[in-house]
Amino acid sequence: MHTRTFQIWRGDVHDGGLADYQVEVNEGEVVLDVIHRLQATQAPDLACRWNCKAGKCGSCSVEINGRPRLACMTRMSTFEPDATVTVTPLRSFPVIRDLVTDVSYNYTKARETPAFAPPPELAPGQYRMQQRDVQRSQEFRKCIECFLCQTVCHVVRDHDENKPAFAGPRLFIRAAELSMHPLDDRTDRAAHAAREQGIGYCNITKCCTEVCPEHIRITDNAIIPMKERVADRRYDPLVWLGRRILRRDQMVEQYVSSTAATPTGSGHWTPAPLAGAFEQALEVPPPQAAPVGPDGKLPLSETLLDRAGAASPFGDDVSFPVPAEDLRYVHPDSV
């Protein structure tokens, strides 16, 4: 056993710091371990949320020396005997007290995703799978909403007014297990991904994967894959082109049924006048280019990135443990 020092978030949502602790540390414990001797020794009003201490349950998320952590998967032999170690609640969501968060924002988004529609022909008991199917959609199963991609997110993390817009990466592979499931009846997973959850703001940084505790392929397995089928509907000047085709054919019949022929006052069938009508309905216009906003700028999407990913927000020469000394966290209502 030997004594560190422990740097905690202490406030609420008015205000709050840093405080310092001296605790001792025994060999194989991890973070939670060391929370838990706090309150029970030292600061017996220090709020903080877990449940399993098995990794599984996501309740303990943190931010440990700047990352987003599990803290009860966090070793205490990760850090130098040395080091300061801090602990701070999840940046990207409101503080309720000390190390516990309002993580409401991800269960609002959650209700907002179409659920499973099975088709309507088959009756409970009566789905059937292959395993490949199976298989292909287990990762994102073992999602355990630690909500630790959530907040690592740039787009909410830098911008907290995308949140009305943007239902972030755990909704997304929420969505992407949907859109590949067989059974599932929607054929509009990918529409409203681009609609409803705002993916198009996504730029795969790779920040989420890089967090996760389940080692889920987020940004490779799901939001590129749903990316693909937004631009392929959208964009793809084939499948474009294969749309337009399909409503000329719609619009044949439909002109062939509302021109039949009617009578007239000398009791002769004659065909209703073209006037151009379905000339003009079958002209294709040409592809039109992105509108400018207001401000002169192209809107962002998923085809108008001049790069396949921009830099991750940790930057590419940070190493972990961030040093205590280079952490700068900032309450939220301060920003």
Second form
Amino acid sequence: MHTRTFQIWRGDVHDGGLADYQVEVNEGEVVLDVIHRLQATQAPDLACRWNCKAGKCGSCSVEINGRPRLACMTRMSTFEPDATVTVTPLRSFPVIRDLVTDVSYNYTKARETPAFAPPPELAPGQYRMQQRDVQRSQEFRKCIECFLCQTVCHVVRDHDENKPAFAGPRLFIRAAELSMHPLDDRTDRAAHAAREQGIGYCNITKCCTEVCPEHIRITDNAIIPMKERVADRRYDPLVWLGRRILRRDQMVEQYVSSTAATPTGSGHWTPAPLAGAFEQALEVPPPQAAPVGPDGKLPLSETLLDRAGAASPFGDDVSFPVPAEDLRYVHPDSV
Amino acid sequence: MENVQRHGYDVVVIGAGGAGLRAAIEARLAGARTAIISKSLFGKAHTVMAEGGAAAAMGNVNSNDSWQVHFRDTMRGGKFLNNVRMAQLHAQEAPERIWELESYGALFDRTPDGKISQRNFGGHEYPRLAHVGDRTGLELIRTLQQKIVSLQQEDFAGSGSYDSRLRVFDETTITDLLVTDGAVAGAFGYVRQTGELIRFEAPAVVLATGGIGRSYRVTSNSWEYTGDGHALALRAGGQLINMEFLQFHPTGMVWPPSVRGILVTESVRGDGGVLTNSEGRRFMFDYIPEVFRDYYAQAPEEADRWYTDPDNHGRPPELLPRDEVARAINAEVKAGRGTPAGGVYLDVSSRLSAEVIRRKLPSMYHQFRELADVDITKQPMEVGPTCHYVMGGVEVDAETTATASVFGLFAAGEVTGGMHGANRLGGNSLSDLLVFGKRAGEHAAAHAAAAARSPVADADLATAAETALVPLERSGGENPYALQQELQSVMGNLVGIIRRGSELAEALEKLAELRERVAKVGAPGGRAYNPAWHLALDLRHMLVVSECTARAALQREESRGGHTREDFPAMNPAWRQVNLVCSVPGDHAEVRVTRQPVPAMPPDLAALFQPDELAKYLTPEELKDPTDAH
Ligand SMILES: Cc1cc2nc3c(=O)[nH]c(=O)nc-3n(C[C@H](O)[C@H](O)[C@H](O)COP(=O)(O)OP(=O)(O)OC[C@H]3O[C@@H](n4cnc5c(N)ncnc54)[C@H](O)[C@@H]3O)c2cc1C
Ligand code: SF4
Ligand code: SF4
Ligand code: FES
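Could you switch over to the form predicted in complex with its partner chain, since the one displayed so far is the form predicted on its own?
And the full complex, kicking off with our chain again.
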């Protein structure tokens, strides 16, 4: 047992900042245990979501030392003995209070993804599928909807204006799951991913895969195959911009204004207008088709990267944990 | 008075776990405008934690299986205290409910011929649990969640609004049911995110709030399990039965401390894991009770052959019903043969290859590695009993799931009592949620279509609002976290897995003291997402439900299933004829426990058992003519 310094973001939409706590930590504990101890002893109204405390429900998503993680799956023994631990709310979603954010964006996007279409010729009980055929979709159904992949994705992280046009990795794997479901009756999953979900905005940085606590290979097994399926139908070399993986600071940022990107009448997520945001929005680039080569495959694979997993959304020169004094957490004033 | 959001529906379902979602789907399909209310986010309910599977006699793996065999196993597991009709309906309807999930998009693991695969589980005679690795609960919740979304998409296409006929109110807690002249008028609560008060008006309310495990410190249950539905029903004039029966899962993690209580799924044992004590002895062979002698192996060699040739060998005793396993572990630890952390060892590493373990038990492997730095393919786990499931709950009609005493109040899932008798078999809960969730939705919708709406009484509303807000206004009140910890230690120490009359009496005194203190609980801070306030309000529920358990446990002077009395260690057939019923007559009164006869088993169902098996459970008079018992 020893005492540790915790910095926790306290506040709400109007105002907030990091608060310092000295708290007791015991052997074998996880960050969520420490948050619970803080609630019981020093900060009874500290808001934090959790449910299962076993990494199964995806409720306790926060950012720990700047990295999106499950608080119940982050062991205290992974930190340097004396290092300060900083816990902040998910950055890509509007804050409600303290560590709790408004994740309704994800549910809205889920509603806009067409559901499983049962094969009309089969009655319940008549479904026959082979294990090897269901396995691919089963990987994606492991998703616990923690939304860590959604918050880390640079397309929406600090870019609220892209949210209307971009469903995010969680929903790309949903589209892939249905597309690979042996008995799904729809054939337009990939087209939907391109047209409605904005899979074209994804430039395969693999940050989502890197943070996924279920170790779902979001990019390799879902996004890339989906992009290739799209490309099968709509390969257009003109929109192929480059084969390099660009670091964030080298990237041309894409802005999408919600007015232009929202197809009319299809019930899309439309945020309340942001003061001053739309006037500056650039011309909307159309979603890009996948940059496939002549073999019909994307040129990317993990082997091309100089490190395991994905490029970091924070820039490759940032390593975690970020020293506490460098963390200037200010929650973006989003809707 | 405060401003209170007001919503009108035909059917209000409280709870978004398996039972609640299935009920809501059925109610919406029957044409009722339906609301789903959940304390947590949509898709996070406790059901996600279920691992092993859902029991249904589909006969995909062993074609000898049938609903009759499933029924028989369920009754045996429940020590014949089950509501027979519920156990029968459950066994008969479970396969259809599982197949239906496939048409909603579920992807179960498959047999070689492409059907839904089924696995062995404690207490089930044949491989019966439909499963998806060890994340079956997640698959169930996600499937139902996605079915709800698909219904909302249909409604959107028809009306332009996703919420027009089926709406989810997530992070909303119900604190009181509104009842006028014995009929449901609606429900009252608050929105967690903002602290706003909210009322729902509806002629039919379905309780699907799950269990009560958070009254114990070592528990596998999530924070939601504060017995809200149990308490709401009691206060509304309903009755709880079998509250003395709590299931302690035999194998929860006991090390490291932060993950104490997290379950090691039973399939670890079903797939070949063995229990050993600190002396290395496979001790379960010493604990096979008389009633099970014929079905279980007497020695390790026979047990090991069962995995490959189940028809000709006795089952390994590691697969005995959970209470037997929990009691055996408890006895070993008490006899000084436990691990340093107070458990026993559960080992698969010496039994299966690392690759097979990773494939068969992926989330166990993953969980242990990430949470405890333990590699289950290389070393044994340290496990011990954990509070896991409550068999007791709201008394309902088997066919309609309606309560008898509150008109328009229905219940389904873990919040109900009777289906599982004195002990639940693994896998029977998920199928219970589906079977009775569907029935609840169907009958609640029919009720709403036929019954007149009761008006909400202004006085009730004012009282509910005051009760909800008072902890916030009380400065210097009792600390809710400290109170919860005290409640947990009273329950854990005095109303735990092994009980004694004197300790139960002591527990009741302590609970009475706590009741005084809970009445003075204070929650500092504001109304928006204030966990102290939330807990302060939950305490009220936890307390009354704990009292039910302690009182019923004190009265039942025998040991049966999930109720073990050290001072009455044997099962007593006379007690099998009795259900203990808890109610709260009038406001602020103590819980009252009354006795009620258990409905007798009809002859056609009794005929499914061998006479000498019945003789172990029934009294000599009942055996003469089981039909005229009551
Ligand atoms: C670790 C673990 C493993 C398990 N494994 C299995 C298994 O393999 N097979 C099996 O059959 N069973 C298993 N069980 C048991 C099974 O998971 C539960 O019994 C079952 O999920 C209960 O479902 P439910 O629908 O009744 O309630 P839940 O899924 O718990 O849902 C309760 C809902 O009610 C809501 N709620 C509660 N109170 C309120 C309130 N006051 N206001 C508004 N909403 C409220 C909650 O937010 C939640 O949405 C397991 C349980 C655990 C803990
Ligand atoms: S790969 Fe990168 S850009 Fe694509 S979805 Fe994942 S995080 Fe977003
Ligand atoms: S894909 Fe992974 S990171 Fe994304 S929501 Fe699902 S579990 Fe979380
Ligand atoms: S609390 Fe469920 S994932 Fe952390």
